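Shown next as structure tokens: one chain only, the form predicted on its own.
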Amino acid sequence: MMNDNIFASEMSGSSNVPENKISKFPVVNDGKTWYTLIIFSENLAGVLNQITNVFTRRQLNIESLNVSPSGFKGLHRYTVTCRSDFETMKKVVKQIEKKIDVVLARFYTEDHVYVMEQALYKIETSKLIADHDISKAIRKHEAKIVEVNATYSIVSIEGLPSDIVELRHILRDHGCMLQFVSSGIVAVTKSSHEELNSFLKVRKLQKEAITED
């Protein structure tokens, strides 16, 4: 089942970031486009394996994966980001939707979703104190130092994936980073139409019609 969002994605699916436009995702000059897949499934064991197997069979690397309860009882929400092309993404979503436990799957370019990610950086306190450029970079990216002791400090950030990667590169280049972890990207669509609501209403009516027969 395809929708207007997918075709809208095709219209804006260029891998080239326009000049002066700030990309939400790290810029990778390999001709591929960042896509965000939003998938709803029944909350059952083994669904995650079914979904990731679709990517594995097409040798697609998952850049980020987040799984959480959705706003609907009994349904889980998967947010997957990867870099590919429109035709490949269309096939991937079709294959995922064929999985019996998957309710709905869609994919979007960055213009059609609001994305956010969280990350923690563990850095050496001695270098943080000695090198003022490190604290400047932390403030510039609106990150916060949430823990400080004689050995290490912990920096927390919440923002766009591109900002998180940029700060990671800066801290790494300053030779102070001990650990790094990110939450995985979460996303909501910018559409005024909530497609899952409509889908569930139609499915409910279909089930009721079958019961009456």
Contents of the next structure:
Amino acid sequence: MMNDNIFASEMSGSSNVPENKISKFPVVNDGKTWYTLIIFSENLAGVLNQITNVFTRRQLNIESLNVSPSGFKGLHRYTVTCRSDFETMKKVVKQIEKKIDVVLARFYTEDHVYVMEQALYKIETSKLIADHDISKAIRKHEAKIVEVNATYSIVSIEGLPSDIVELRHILRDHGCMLQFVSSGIVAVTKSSHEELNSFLKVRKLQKEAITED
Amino acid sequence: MGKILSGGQILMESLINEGVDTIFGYPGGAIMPTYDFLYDYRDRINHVLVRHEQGASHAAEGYARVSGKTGVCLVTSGPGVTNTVTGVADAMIDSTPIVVIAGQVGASLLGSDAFQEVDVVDMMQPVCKWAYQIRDAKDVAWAVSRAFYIASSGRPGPVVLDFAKNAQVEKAEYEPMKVNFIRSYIPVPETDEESIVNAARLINQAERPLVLVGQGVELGYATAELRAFIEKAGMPAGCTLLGLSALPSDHPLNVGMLGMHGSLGSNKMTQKCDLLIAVGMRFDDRITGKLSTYATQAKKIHFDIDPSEINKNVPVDVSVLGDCKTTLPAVTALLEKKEHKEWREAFRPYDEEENRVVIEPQIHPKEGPLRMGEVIRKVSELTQNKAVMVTDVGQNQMMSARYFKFTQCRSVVTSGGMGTMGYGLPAAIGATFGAPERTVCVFLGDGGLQMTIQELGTIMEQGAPVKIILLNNNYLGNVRQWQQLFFRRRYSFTPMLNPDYEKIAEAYNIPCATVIERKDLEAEIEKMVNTPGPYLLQCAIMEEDNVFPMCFPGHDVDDMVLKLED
Ligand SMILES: Cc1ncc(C[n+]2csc(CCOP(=O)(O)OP(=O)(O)O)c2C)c(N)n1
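Please show me the structure of the same protein in the form predicted together with its partner chain, now that we have looked at it in the form predicted on its own.
The next block holds the full complex; its first chain is the one shown before.
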């Protein structure tokens, strides 16, 4: 599918972003913006490679990548976050959407998507007990300690990418980190218009029109 | 209820169903079952045995370029299919519809490093429009039809089918299939009415419009629509390398080729026009020169079928998405009739200068060794400017583009975006099958000919009437020119010891002649043209000649050098 509205935020209505909002993404002072790409493809082999290849060719770093089934049968959904600039993102998304089996590709700034991520931190129990700042930080970030034994403890969090990174920094700085893993960012649009639904409807009608004549 | 056939037979039936009558190929282990079925289809499918799979891929390209149909290759797994990568990548960047069908090890062996197994889909995906592995005989009809639909629709391109051996022999029910809809693929984007109106408004307001004609015009069968468009508004038009035959060379509005070795006028005026109108071209850096200064004074309109080309290199004011066969007439209908006499006159001093300093000495030299320009122009004239011009890559290519003349569309077969040496000879073979009624002339350098010289064997076997014009300068000329200009004449590995091409031609039973003296040129070309079948004409060309005008890489496009400084 191709049209020029690949940057979908124009269509997403007011999102009532409060002033002095806190960024959902970690702050990196490199002049680039965080973008979230949401891509839908047919469930055929090799599409993921084709998508990542568009980033590789432009030497763009994928910050996080999540692949899952979508709400539609037979359609896969990819959530990619990437730090870049608007013009580059426009080109990247068009080149992704050009792939035959990609149904729709859009990109969003953080105001136009609801994002979240999950992470697990495995930390040393001895340090957790010895250093109260650690449990304070865990509580402040609304993370849960889901397992404790003599050697290690597991902390689980579900929240904004920026919080997850912040807690990672704190735990690392306290020297207690054994392992860290995050799920990759998942996102849904805040728009009240479901573009994929309308797209599929239109394509269905177009298909019927073709097969009739 | 359809017939029960083997996958390989379904492939043959599906190819016939797609209108395929000619394929270029080379057998081997993993594709042998299919070749065995092909044996029974020899009366319906003409298989041309090439001498190297790269040759098959370029032959399919040449076939597609001149015929407008999709070229087909059939090769084996492993080295067979890796040998086609160059042709596939070439077809991708030049929007040429080909389908490569490659054997693959049986599905049960996939991933085990079996003999001649290579990961075709992953290897090809970045350089093709679509790649698919057929593991099951019941997928064959669908995959083939989908392949042809994708290759030929919208912006055309190459498709690769990786055909597992088990799927070739296993049986399935065959029903003819026609894919003409893919949910996720919109070959022709919708045209925004407003863009038509806006484009027309900009053109009507313009005082100095310049049109850039790309291959998209020919791919969209819109050459007549383009003429009507430029003629109504009196707009001068330059052509890209691949767009050269989209507008007759002698059309009064044709201002020559664009870009690095293009005409002085078209490049100078790119920086003086007030409106640039690109049709089916992609602003390659060989066209634009330095991007940051490229036509910054002008408003810009871009007609294209591929939305990802819009604003990719050059930001534009109006983009007209869609098929130029319909968008051009829609805009033309809204145009005011104009002549732009003064603007068109403004090209004249540049044309005269280029003619005096560059063109005349190339095509009418009085003394010294033969020059490429005079050979090419003579061949063009003696084929009534109606032949298909195939080129290899290098000076021979740029000189052909500059000095061959076109009166018919689909007459340019050359490797544009990839600049693939070795393209010329096999592409010319393909062109003789794609346009059997036309004369096919291929211009090659001594370097490029030797890259795929084994295809002389194909020419011999097929009696393919390729007129081979070898422009022999004993150098890798184009690289030598750059060494002369940018590397202080340090000719690092560009002089080349050549074989005796007459003996080679003789060995392949191809008539051959060598021209050294200017006085013999015309008669020898005539002899070549009048000899039925293939012919090799070797011309001894001035060794250290250069292609001019030239816009040095990284320079503004109007900063053209006309000759070497003494
Ligand atoms: C496959 C490939 N290898 C290398 C090059 C780089 N290259 C471009 S032009 C050229 C020289 C071509 O020499 P020749 O074929 O003799 O033609 P001429 O320029 O002399 O007309 C070379 C080596 C290329 N374009 N393609």
